[in-house]
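Here you get one chain, nothing else, as structure tokens; it is the form predicted alone.
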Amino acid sequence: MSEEKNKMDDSLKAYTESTEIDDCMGKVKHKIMVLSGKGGVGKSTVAANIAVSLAMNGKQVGLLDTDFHGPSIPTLLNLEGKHPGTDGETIMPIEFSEGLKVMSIGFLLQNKDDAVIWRGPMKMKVIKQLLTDVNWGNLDYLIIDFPPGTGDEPLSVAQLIPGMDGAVIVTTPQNLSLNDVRKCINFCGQLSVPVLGVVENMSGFVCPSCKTVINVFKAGGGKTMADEMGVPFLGSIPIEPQIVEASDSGKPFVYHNGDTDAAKAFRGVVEPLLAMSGKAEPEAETVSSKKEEKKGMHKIAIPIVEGHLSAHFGHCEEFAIFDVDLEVKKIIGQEKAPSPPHEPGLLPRWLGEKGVNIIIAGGMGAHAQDLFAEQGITVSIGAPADDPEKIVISYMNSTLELGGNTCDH
């Protein structure tokens, strides 16, 4: 009798808990899950970052650290030392800002250094209260941000609510992150958690002074490996020495730093989250980038093959992408990018995506040329097989002479 009556107790505690859940998360509109297979990728920098952007189109955000032994939230958004409040029945989440609310173990800690030793089970428990007795209120978007890998907190939350919208997974342009990001790719299939995209971060260094960047990590293999698991890619995000000090000093990096084109690369991850909502609302930012294209703000791709322009466009072995200002006739940044597989209107697409308005190149196929006129890429075809940077500064300059198309098939 004893033991039917532990299973009717555990089964009432299972439907209180699950009917508790569901009326808390039922006030949330989307719940997106932050991921990444591996450590070290700034995922919790992405998730921050990613929250405040919502909240500054205008969405009521709240933002949910459940990494138990590394909480960075509190760093991030300078709330470390804060303690979140009670209404007597439910916990109040910490109010960052008007439209974001965040809530993270890491307020509860009563030393900021003190190490959480806790096994799954009850990881599973602290994070049913963090579901159903943290005051969220009604939200627009719930941004539960993870510890790496594929174990019991993304498992718990992804069998904790159900219809769920979807992860954003978080990775760096290494072979080493990628490996384990296809794992984290898996993961959400088995658990039928869609993948919103995917976000490549650190894909390259800017220098604070040229601009140029340099791809520490390599570059494109986020894109690469999002196409092949079939999954969408949301975006790169360069290594810029702001994120670090925006990071360390509590600052939201896309508050603080709204030009620069790691923010801005923030934004395009957002706008498809934002689409949820079915209304992408244009910022500020965007007005901006349009006067600047207007003051002749460019990006210039030259194929390259041994140092100089490649004869044909498809098979070089990299593209050197200039950014100028035609107006000053001037040369902003550049940088050097492997050139993807020759694969019949990748390159195009691949430019595009880039930035790419301006191509020029020896030789060029008539359909090739119309699908870089479908990016909004203008073709400069018959230049000569000379240094990349000479050929750019001729071309403003307006003294840059073209030939013939070397090739045209």
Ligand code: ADP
Contents of the next structure:
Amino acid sequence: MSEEKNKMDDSLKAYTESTEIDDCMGKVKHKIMVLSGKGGVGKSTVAANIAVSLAMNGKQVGLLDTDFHGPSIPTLLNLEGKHPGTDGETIMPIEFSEGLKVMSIGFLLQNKDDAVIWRGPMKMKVIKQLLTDVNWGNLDYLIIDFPPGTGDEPLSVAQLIPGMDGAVIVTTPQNLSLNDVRKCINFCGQLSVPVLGVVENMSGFVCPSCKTVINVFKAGGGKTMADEMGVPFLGSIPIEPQIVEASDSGKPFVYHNGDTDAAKAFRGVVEPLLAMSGKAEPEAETVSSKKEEKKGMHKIAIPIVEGHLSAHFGHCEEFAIFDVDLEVKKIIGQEKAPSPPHEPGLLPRWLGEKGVNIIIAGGMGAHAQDLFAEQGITVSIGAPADDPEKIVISYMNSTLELGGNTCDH
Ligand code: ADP
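Since the one above is the form predicted alone, can you give the form predicted together with the ligand too?
What follows is the whole complex; the chain from before opens it.
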């Protein structure tokens, strides 16, 4: 084959690939990459929580994990072991929740560490496939979690993605050397991608008992540094033990811990991104803010057996769930939901996801009470084995008589 023909084949291949990428990405309004100068600074955590926050604001969001060095998005969102489906031609991303689709290199690996041993060309082949074959549909945002650092690998990934709207740079106070962030800024410069801003993660420690922020490292460095570098500062996210817990259990932190300082900081980070698609929409609805929405509105759950309140909370047949307005003491609606399988820790999550914020029970073990407290659900124990509607009416009128805990295991 002549050299000229080889060249033509290569450019035809490159053209076809770029057209395929354009086809696949054409329905994505904003592509945002999340970068860091080093691994372990919370880049994936920030990427996942940005994506969840945007989806909570009613946006259609894709989260693409291109981090070969331990793709952690499946763990962060409890999607480990999931396999994306296909319609014969395209790969369907995993639907994490309404408005959030996820694709990760991790879904394609048998073993978490497999990709680390791939050679460069193999890695790029996989990325190309993710860029050309994933059927995202219409997206407002595609958040791309990048491989860490500013070396050849992230650069090659970035070069494959056309029309990137901007980059979020994640750093930590320990790594706040001008050098580290400067490298990321230069990296964006090479690609002509605007820097949307710097996030200072793990900045200060929130004391779990008194909630005071203790600045383990010098505070305010991120802002000063961003000012010096002439790039926007998006906010400081404290070291928050609940972030580690949420990451390990695959529950998106911003969704389940809406009233923490760290979640507020995430909302600040997301604001300029929301502004890209026009006016920022009303603040995200979190599980906890949902509980306070519409003054007086609450959801009460009562465990039921044979139509009456069950004394044994964890072994009830079903739950009666009432929507009530406590201000006017009125039942607005009610439904019955069969109890989910008896698995440790499942009930608090299940009821929390249904928006329940009050439980009236006969008896409940101390551990279960703690789990509900963590979800911000109030538990009243010692209610009689009565008709659930009667119980709710007495509860609203403050005439419900509560006895002892009828079952404490
Ligand atoms: P990276 O993608 O930069 O390698 P990860 O997002 O995987 O980093 O985070 C590394 C670890 O740090 C994870 O265990 C994560 O739960 C934890 N982490 C990230 N941000 C915070 C934070 N603000 N507070 C506490 N732990 C955090």
